[in-house]
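Just the one chain here, the form predicted on its own, laid out as structure tokens.
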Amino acid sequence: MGGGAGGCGDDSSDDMSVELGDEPHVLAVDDNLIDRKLVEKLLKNSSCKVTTAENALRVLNYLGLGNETLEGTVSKVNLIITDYCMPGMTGYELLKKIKESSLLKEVPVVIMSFENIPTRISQCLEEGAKMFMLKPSKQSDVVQLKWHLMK
């Protein structure tokens, strides 16, 4: 995984909102390297700390939900942004796993896709996604994301 481990702000807090002045920690998940790098660059331009992963299983391990997770290694993130179509586990399946976790269900999840399929979008939003963004990502999308984090 790229980026670094760890959290931002006060790690003892269960509140996932970000105080003004803190650097939000965003976990960006995409199997496509170019898309992953683009999202990482846009987020860093908006003063976010970014950790990247190339698939959902890596994310589950990073967040402490996977089979290969070391005890006590749950990483604090303020937002998860994930591609919808990925091999192994889709972004939708990842969203469901995160929302099933008592520790992580409050973390906002944003789904990205090239495909504008209304049923898919509504399915993700009903399952708890904060936003559904169409690719390619733009700086204006990231500004909107940060606004969600500050609410």
Second form
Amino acid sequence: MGGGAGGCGDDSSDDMSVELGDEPHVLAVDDNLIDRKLVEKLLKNSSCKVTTAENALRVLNYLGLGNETLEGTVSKVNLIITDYCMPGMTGYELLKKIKESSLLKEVPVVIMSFENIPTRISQCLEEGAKMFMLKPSKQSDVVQLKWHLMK
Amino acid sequence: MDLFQLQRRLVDYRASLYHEDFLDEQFSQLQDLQDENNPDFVVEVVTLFFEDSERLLNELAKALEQPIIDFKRVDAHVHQFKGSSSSIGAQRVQKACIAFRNYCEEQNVEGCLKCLQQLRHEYSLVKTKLESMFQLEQQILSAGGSIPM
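If the structure you just shared is the form predicted on its own, then what does the corresponding form predicted in complex with the partner chain look like?
Okay, now the whole complex, with that chain kicking things off.
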């Protein structure tokens, strides 16, 4: 769970056999442990492969955008779902960094937040977020999210 | 007590927790997520919540003992606590956090200390209730029954 040389926790250890090509790989970012666990389960229930991270910096490193790019560990990511309020780099700042990258700007980004602030929501959508989800996360939100992905 | 009575007791107990606002809708979301692949999901998440909460309560106590209180830090901890309690559906704990944050904003030490007490109280209540509920579930499983939904 986020241990080792700046890596992200990969909890899909039971899927070691066949690599199902159509299982979307989702990167979930949240500094809150309970929220990470919840979103991970919701995504797995929707047949997604999930990698979790506890802050934006680790995500950037994982995606090859950070200062410590880990050779050969950049896997294809189909969706990034991130909490807005995080210490250090916020979800919004992470969104901007991703959209600025020629390599990753096509990856859909979803922002989650406990707070329903319209200006925050429009700010994120304007910056290119695919969707804004209100926490606490529910199964219906993830279903909607997946639908967005499949389009 | 036979199996049927145990199951009945669990259903009633759970209903009372919702009725008294200890738990809300979000907790049922958690229960719905539990399946054969993850039969202990709820217990796992709730255990994580207990551990995290205890850590946060300690941090809060320490932060409020300082000669010069860093209210931003206190607020950050309460924010975390509010987040986790909301995610597992611990409604009364979440409400206590909201009140706490208001006092942080006002930089009101007295208010914060009172809120911390209240928060500890609500947390220990919900912890006891959830533990009792899990115990009942265990008893049912041990007696060879299944948990009524």
